[in-house]
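Consider the single chain below, provided in structure tokens and representing the form predicted alone.
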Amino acid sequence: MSKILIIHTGGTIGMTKTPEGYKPDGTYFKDAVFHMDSLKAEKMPEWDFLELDPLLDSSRMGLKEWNRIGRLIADHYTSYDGFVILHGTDTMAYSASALSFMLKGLKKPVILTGSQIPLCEVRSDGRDNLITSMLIAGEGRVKEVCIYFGGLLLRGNRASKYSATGMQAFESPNYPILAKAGIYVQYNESAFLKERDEDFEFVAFKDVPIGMIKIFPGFRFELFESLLTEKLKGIVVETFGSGNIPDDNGVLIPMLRKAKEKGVIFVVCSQCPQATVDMDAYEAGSALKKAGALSGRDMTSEAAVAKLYYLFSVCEDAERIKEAMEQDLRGEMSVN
């Protein structure tokens, strides 16, 4: 029988109602989990429960927490067959993307899940999300970082939060789902991450200054010039369509060249959930490429940010980082 480690980080699933609104309540949640009859059923894997202190609303999760979760998985890697991470939905896709890069050579399932309605409420979706995540982790067929939510299993670094109120809160707009849970769990094995011949290794992220900007009509690039050229090491820019930018009155391109000289990595992603950045398609985008911007292709912005953190944590050479940013490392982008 397989053995799973549940890691509770916080989020809606473990919250209870207070006069100030829902807040994480580890005492209530741990007791509720240990008294769930479904988790004691014969078909369930064996499991242990580990809880972070403090428990956090996922809006407060960041680099420190990513490293902590990744380290916990690494420390317990040989003792368990899979891991289920209970996490808030707001930043779940960021954490899943970060873990996909941190856990190099991963050969076990790491499933992030949570709920839209707390477990303390009658209609909570947390029960099914938790139970199904544990069954999938216990089967061990998918050996990568995933998000399970609302009946769908998605690659973690391909997922984005889609709905704040729907039970299917996440989507994978540029990559097929890995599994769908109905009466049975139907796996899409052709979409699984191909196993690579490399040993498992945990790579902690360095606290590198990385930013993200969303372009809008009338965006004034000059207001961000000092930020782009002096403070940041990498930046993800969400442009229109397949990588287009508005008329910048001749400000952006010289700014990008200056940033390039300082070793700043400039990655272009799309605001469209279903899109592939192609800076050669339009004149408005080709100027970015000529100035040294990199194509994020069909990566989510969450994956692009995590990938920058990872590459700056393992390499100091800007040219090597740029080369790796446009290569598929963990199934985060399509390269053909």
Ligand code: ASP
Second form
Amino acid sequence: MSKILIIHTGGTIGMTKTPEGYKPDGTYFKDAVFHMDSLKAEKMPEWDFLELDPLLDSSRMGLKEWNRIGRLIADHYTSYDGFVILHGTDTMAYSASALSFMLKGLKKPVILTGSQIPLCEVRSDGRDNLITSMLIAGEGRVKEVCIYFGGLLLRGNRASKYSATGMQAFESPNYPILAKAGIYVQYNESAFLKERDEDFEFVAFKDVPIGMIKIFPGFRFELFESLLTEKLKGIVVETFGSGNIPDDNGVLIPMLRKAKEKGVIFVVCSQCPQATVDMDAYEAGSALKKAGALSGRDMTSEAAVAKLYYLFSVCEDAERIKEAMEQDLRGEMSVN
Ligand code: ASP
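The form predicted together with the ligand, contrasted with the form predicted alone above:
Expanding to the full complex; the earlier chain stays at the top.
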């Protein structure tokens, strides 16, 4: 019989109504979970339950919480066969991406899930999300950080939140789904992360200043020059299509070159959920490449941010960080 650890971090699944809106309610949620008959069924793995203090709406989570969740998994790694992290949907894809980099050499399932409707409500999707995540974590076939939500199991660092209202809240537009839960859980094993021959290690993230800019028509690059100081270590630039930007009026290249001299790393991602950045495809993308920006290829912006944190946490050499940024480290990007 396998044994899993459930870690409740907050999010809609465990919220109850207050005059100010839904809010995490640890007492209610713990009681509801411990009284749920299905969780005691024979088919279920054995489980223990931990919760973060304070429980948070995931919009308030950041580096500190990622490190706490990663540390908890690492501290209990040998005692459990898998982990289920209950988390708000708003930033679940960021946390899943962060954990995928923090948990180096992971050889057990870490499944993030939550719900669109709190467990306390009649139509809650939390019950199925929790039960199926626990079964997947207990089965132990997928050995990576995943999001299970609305019947789909997705690689965590390939997923993005797609809907604030639908029960299928996440998608993985540039990578196949890892499993579909219908009457049976149908795994797509060929898409699983290939096991790497490395020991499990937890890497805490350092509080490195990382930024993200979304380009829009009429974007005035010069207004952002003041941002590009040595205080900033890395920046994700969300461009159009396959890496295109508006006319830069000749300011971008000198500006990026100056920033580059200060050690700032630029990673280009696309605003199109389904895309691969190719700065050679159009003349409109070539300025970024000439200025030394790196291609995020088909990475989500969430994964790019997490990868920057990770690389700056393990390495100080800008050239090595740049090299690693364009390599696939945890199945987060396709390289050919
Ligand atoms: N605001 C909530 C959160 O991210 C939304 C949710 O959980 O669905 O914590």
